[in-house]
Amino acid sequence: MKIHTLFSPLNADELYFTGRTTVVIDVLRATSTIDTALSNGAKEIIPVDSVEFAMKISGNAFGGQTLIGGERNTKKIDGFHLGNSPLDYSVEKVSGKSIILFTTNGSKAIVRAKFSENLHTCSFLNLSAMAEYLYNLGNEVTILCAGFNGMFCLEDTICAGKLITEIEKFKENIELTDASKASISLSKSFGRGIKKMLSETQHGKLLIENGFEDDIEACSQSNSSSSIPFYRSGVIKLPKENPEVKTGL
């Protein structure tokens, strides 16, 4: 088993995911929302690329049961429902809805990546979830992390690092990527207390200057959720039982 760890989208086109399983990471906040939106009874989630192609989607929905979310530089971008905070995404707001997500870097990131065979969603919430389903797979990873505006994030890469640290709890002998070996040093450096090195990121810190302090706290509640998001042909569920995935068992 071996595993990439790419630091921003940037580093790879569309096609280098072709056949792979991919795991996306952007703690703050699209992939904390995405879990919190599915596990609060969200039909699916529909991640786009452009605020355009949101809007043009959306005009196809009918009768209420569609939903526009996420943000442009940490605010809810005007007439969409929702925006990025997973805090938005309640039970009453969500349930039985599709949603239409647009964020300025993880929905980007996960289109990105589309192409992949296997493609799936992580954060703190769901990590050690996603490192034992990892596990079971048995199939080479990449782990992409959203960054930040195309940049290196410190948040995402110590997620990645506590992905893999999971993974090897399971597996020893893993190979690992010199970004996954850097992915790891970096959590153990700055990963003990996840909430303050949340708010003292350049994102976290740019959160909390807008006003959204309390979506630290949301995003820093590690293992809180046994959620495996799966992406199929433009949309990302939870899985009746599992995902119809292709193992290298």
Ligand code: MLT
The other form holds:
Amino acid sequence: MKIHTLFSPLNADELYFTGRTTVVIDVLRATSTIDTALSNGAKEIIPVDSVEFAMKISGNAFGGQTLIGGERNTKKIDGFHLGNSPLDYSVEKVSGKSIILFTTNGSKAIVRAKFSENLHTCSFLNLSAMAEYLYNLGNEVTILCAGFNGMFCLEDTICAGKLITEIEKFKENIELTDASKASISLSKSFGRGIKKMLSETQHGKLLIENGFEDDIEACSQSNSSSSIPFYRSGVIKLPKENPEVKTGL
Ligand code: MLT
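The structure above corresponds to the form predicted on its own; please give the structure of the form predicted in complex with this ligand next.
Below, the chain from earlier opens the complete complex, with every other chain and molecule after it.
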């Protein structure tokens, strides 16, 4: 087993992901929100890489069963039903719904990795479940950190380091790239108190400034979920909706 880590989606083009097993991490907040929405009964998430495309495909949606969610500069976009706060995605609002999701970094990273054979999303919320799943799958893994405006960000890298550390509890002698080793090292230096770490990152500070302090708490809940969100044919669902997924759990 070998684990690669990419610190930004700009580190690889779409074709890099062809046939790979990829895990996208956007702790603040897209992959935490996706986990929350699916755990609260959303039927599926449709990640998109532009607002225009979100509006275009929402034009085909009818009957109130499809919502559009996401953010620009952390804030809900005019005309969208939901922002990108996990707290927006309550059972009452999302149960049974398809959600088109556009976010600055996270949804774009997922779309960039769409040619992966297995494509999943991870955050602190489902970290242990994802580690066990990846170990059972036994494939070479690429962890794609969504980063912050195309650049490195600490929170996604620390989550990547912790994910690798969890996988190593199941299996020794995993081959790690230099970036994977660096993410483990950063998770050891900065990852002790997740909530504090998140609130001190650039993106965390911006969220607090914009009134989303409660999201820091929501995104810091380690292993509150055992979801394995799985992308196929343009939508993210949970395995029960994707019977072909071998969860190994
Ligand atoms: C992103 O995709 O960059 C984030 O989820 C942005 C945010 O919600 O602040």
